[in-house]
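The chain below stands alone, shown as structure tokens; this is the form predicted alone.
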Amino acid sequence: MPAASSAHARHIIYLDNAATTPLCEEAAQAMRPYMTPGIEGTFGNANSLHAIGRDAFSALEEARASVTRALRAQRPDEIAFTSGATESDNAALIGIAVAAREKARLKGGLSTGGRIAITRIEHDAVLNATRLLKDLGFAIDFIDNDRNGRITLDTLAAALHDDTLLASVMTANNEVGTVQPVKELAACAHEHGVLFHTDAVQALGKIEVDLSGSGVDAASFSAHKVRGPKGVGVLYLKAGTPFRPYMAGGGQERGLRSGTQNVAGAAGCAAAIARAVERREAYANVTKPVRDYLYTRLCELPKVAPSVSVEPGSDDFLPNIVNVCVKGCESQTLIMQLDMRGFCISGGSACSSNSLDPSHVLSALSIPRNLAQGSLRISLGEDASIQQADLFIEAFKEVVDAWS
């Protein structure tokens, strides 16, 4: 047998809600059906006509229609189940940037490879996802950003060029928490002829997703950030919206996303987006209070600095998340230091936290290299207390203080 976990000979305090989240029961019991052997009629391929394939195909397109309902999209066949959010991003800005020139050159209005806008600040999904862009032959912009990682109007359409075919903006950034303005980013890019994506990952459950009255074009979710399972994600793209499928092979997801869906993810998955838009303000509730005491308690300390500046009760940044930079540190000591006393953190986003590179999301914020190497990022679940806060910065002091 495996060896049991360290986590389990312990009491731990999990602060890393950013990076994954516990799976719940919603999901589990939604998912239960498809994993369990044995069972007739939950086990089949949901593009088969026999009928434990239609029975899959049902079940399926329940999770799409509740996933729509969730997300507030206008119909069912502008959901597209994925593999997770990596997938979503790269198949919304590689499929549509695509799309949109080959439609751009049809009409006799690009004579270049096509321009794409993106912020710094955006996910290593998206950023990287413009080495492939370059590669076919589309040009890259920034979108500029202030301090606090915040876009403006202006700032996008400087970045916006005659040739520009997308831009894309995150929601809410997934380190520092930033909230952006995207119905009015939105609007802005369609003034100049701009499609426009953001990845929503972390703004679900956490601020209001409305797909229709944001007016994006395309938006990219995954399960396992609202206590999903993992693997599984969901793009949005609005009907209408020039797409070539990133995904070849059968023509499944109405040939938007070929290979065999996962039935059992897409079920939980839709379990976990409904839970997570239903208990929202709740979850503000129950965080932000905690976030803003982090901030105040951690920032009193003569080490810390706050990455960004967040006013207690603020909604320009997620309720969930705090980041601050430790003068003289290097994270990914405090971390192993913080989980051996029981708590689990990161040092930015959990993609790249095998990097001793600073996280480029500070770097994009003007921060020092030397600060940005001691970012701590902790980021709140629906457990959140200010005990549990006070256990925390204990520890912190402890580990600090033990540097120095």
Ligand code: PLP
Given for the second form:
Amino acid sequence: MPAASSAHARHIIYLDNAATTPLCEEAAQAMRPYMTPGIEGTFGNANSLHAIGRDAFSALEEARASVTRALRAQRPDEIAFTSGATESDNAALIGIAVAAREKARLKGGLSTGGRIAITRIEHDAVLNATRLLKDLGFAIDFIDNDRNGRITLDTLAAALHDDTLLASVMTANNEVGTVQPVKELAACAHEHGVLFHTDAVQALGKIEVDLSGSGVDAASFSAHKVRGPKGVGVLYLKAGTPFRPYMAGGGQERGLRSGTQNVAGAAGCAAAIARAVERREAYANVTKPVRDYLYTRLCELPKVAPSVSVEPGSDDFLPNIVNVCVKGCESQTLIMQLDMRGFCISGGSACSSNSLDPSHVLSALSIPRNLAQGSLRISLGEDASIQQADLFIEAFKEVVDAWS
Ligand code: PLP
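Could you give the coordinates for the form predicted together with this ligand, as opposed to the form predicted alone above?
Time for the whole complex; same chain goes first.
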């Protein structure tokens, strides 16, 4: 029996869209031919030479062309399909760092193990990839952020050294929604001779993503955050970026990512990305007023403080994320109490929601540990409304008032 039955038996209001999103009809339609059982289905291996394989190959290349257009990459061979953004982040950090170090050493321009610069508020996929890089002899530097999670050209520049090879700064934060000036940061890194990667998972479909225009060398995306299937993502690598694939195998995806391609996943991913990009402005127009309303109404309550200072209408933060701390309360209990009332939300990120430690992001914002332990993230979807927000606030008040 699928575990989903308990949620489906009652009415739920899903406010955890930064964790994942429901599959959209467009993605489901795009995947259907590849999910049809038996010989009637489009089941080919995209690398086979026969007609069945060629059909799969065409579908894969169509998906790649669609992603290239939607993300405004220059060429389809800059796009590789992966198993999700965790893989894309790991591949980008490890693959670029190792290849850039080899290149620099061959030129005789590097006598150290090389350095990587990242922010303290990156997703664990980036943070933990740099732990592996440390084992490979790289030094890791942290780029300072301000109280709202923002980094500046000065703080980036201060973290770059003569032997820094790569900087990675997420386009938008998954817990508090801070948006970074990625175009300017990429230019600053380049001025210092440093390559630039961005995790754009939460930005996609919420704010403009223009890969060629922003000048980044690499970027990561995930389909399931934009109503595509889980287990599929995109790695963008600007043509000419040094890259050593760490997944050894048959050299699929033009050598960038070995393994028989997930054609159904790629088709669903492409459909979801195209849809998210097309609806980006409409999405922000729906969610931003609800975000502002929730911040205002929740922060009027005695125990509640915002985790970041979001001015109404601000574009410095994602339009769909609200993050507050509830004094004297503990997130997991609040989440379970709200769940019992039919509301799905998170503490920090979904991946760390089983941990009792306060999130590394809130720690990096200098939020005291006891306050950060009561943090809640509400992430709005396309169906956001003031009515939904009012129902949430009512349940939230009940739960917080009942806290002894
Ligand atoms: N990066 C960010 C900013 C995320 O929010 C997530 C998902 O939580 C990931 C990376 C990992 O994505 P995936 O679930 O596709 O591995």
